[in-house]
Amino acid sequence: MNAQLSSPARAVLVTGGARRLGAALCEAFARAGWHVWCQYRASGDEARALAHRLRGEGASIEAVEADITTAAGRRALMAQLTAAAPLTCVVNNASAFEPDTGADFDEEAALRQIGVNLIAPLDLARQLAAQPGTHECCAIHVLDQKVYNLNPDYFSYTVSKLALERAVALQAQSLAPRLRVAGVAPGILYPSGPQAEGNFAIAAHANLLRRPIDPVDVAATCLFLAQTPSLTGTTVCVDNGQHLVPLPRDIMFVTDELLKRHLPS
């Protein structure tokens, strides 16, 4: 990794920037100019992949390795990051996903997912706002329209993501004016968990717009909130209208027939 930049351009963390989504986010803030810090814990092969076919496109990247479930590991990370150069802005795109209902869920397994989903995120936005330095940074945090259109399954997991969407607000106006606070919420983007390609062919059309959402959609809208200085403090849905369609389940439980009955004709 190299110890310092070679040109003041803005610098962005990713985190889970290794695959899927992450990988997106990454592409578009490589592309826009963007320093981009591609923060990975088990993907390092994907993460180094990604960064040297970026680097042959021109852009700007850097694979880091970093533990965020503990503060003392994201203490070393932000110190390391901001050490080469100020950093503009962070994308808290890292989650964990584990099923679990509000009768079964494992104190553990929840905890872990708390930690990931919601704690990290706000800790990594408040050292952002407290760097050495007066310009000023951008901090996004991924949710899921599941924050907007309530179901029961992966319970631990969505009050997770329901306590960091109101976070949103709630930290742009405690670390204001030094920090902006943005967030966006995909809809189904790829397959989850045990999820069947088939069952999310199905799935992935289950929205107002009758079709898959684009992970580069998502990835252009965070950009766009990092780059727009009078955004603060609002979250963005890009799901083609996932969370206007109520479902009992989550998606990928329910049958074809459900989604016909509840699907606009």
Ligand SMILES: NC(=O)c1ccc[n+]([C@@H]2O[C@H](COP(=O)([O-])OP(=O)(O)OC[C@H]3O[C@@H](n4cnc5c(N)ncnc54)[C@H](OP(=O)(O)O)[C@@H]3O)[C@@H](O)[C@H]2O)c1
The other form holds:
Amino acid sequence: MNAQLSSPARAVLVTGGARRLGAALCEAFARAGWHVWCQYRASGDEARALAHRLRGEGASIEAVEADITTAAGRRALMAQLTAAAPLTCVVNNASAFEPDTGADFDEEAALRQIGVNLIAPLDLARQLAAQPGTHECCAIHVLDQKVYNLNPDYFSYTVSKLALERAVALQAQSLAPRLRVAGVAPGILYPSGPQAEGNFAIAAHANLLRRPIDPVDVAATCLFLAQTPSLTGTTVCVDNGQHLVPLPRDIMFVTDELLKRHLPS
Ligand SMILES: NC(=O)c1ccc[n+]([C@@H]2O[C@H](COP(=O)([O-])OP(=O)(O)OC[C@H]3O[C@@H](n4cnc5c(N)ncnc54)[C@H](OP(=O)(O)O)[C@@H]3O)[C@@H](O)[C@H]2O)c1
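Right, and the form predicted in complex with the ligand of this protein, after the form predicted on its own?
All chains and molecules follow, beginning with the one already shown.
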């Protein structure tokens, strides 16, 4: 593993790449001819199975275990990957999503989410820009439509994504011309935490287009951002217009209320 890459193909690191949106991202980049580093923490079996399946289709992909929550872990990861070949893109997909509010947030849990969701993306992007050589690179921060459609649930998560959304332009200014920085803001894609399938099935329609958002569209948008040289400092919502449907609480709780009101108890 981690042998010198034989061709100067564009290489991308997808954090949290083993499952769900991460796996869709790995598939999109791998099928477009990129070399993909699929970073995982706990999902080693899924990451290796994904890599095996995509290599079976002729793609170039390696699963790589790393702790992106520490500076040392991120430095070691970047050193390992760039020893193989220059890295062209990082898609900061890994994310911690824990329920809390502005009134009850726990400092340790808030810092954990800020570490994974904000500091890790900023640091990986900065390290991408600092690689030796002159090739242009691109960092893509995966955000959430919540940053344009605030409600008080998932407070620490939302704070971390709000800061990352603001950092898209700030980092684009700071690290140009070496690095392009872009954001993608998906709407609800998968059930999260305690969300039941029935709740998710309803919640997935609470957008302008009244249908579930296809994760493949989010991944295709990230590929577009990575491959479009004129694009930097901006974010694209891929959410069927969910950010234009304001709700007083996170959609999963609104749906729970609807279900309680309309289903016999
Ligand atoms: N799911 C949605 O509906 C939705 C909606 C809007 C935006 N988004 C955004 O889209 C991205 C992907 O969403 P997702 O639901 O597919 O993600 P996810 O399954 O919740 O998490 C993706 C990966 O992040 C890694 N991760 C989670 N907590 C971590 C921690 N404390 N330390 C290190 N790594 C950690 C895990 O990797 P391992 O499994 O290898 O440990 C996990 O598989 C996220 O940035 C999310 O904010 C998702």
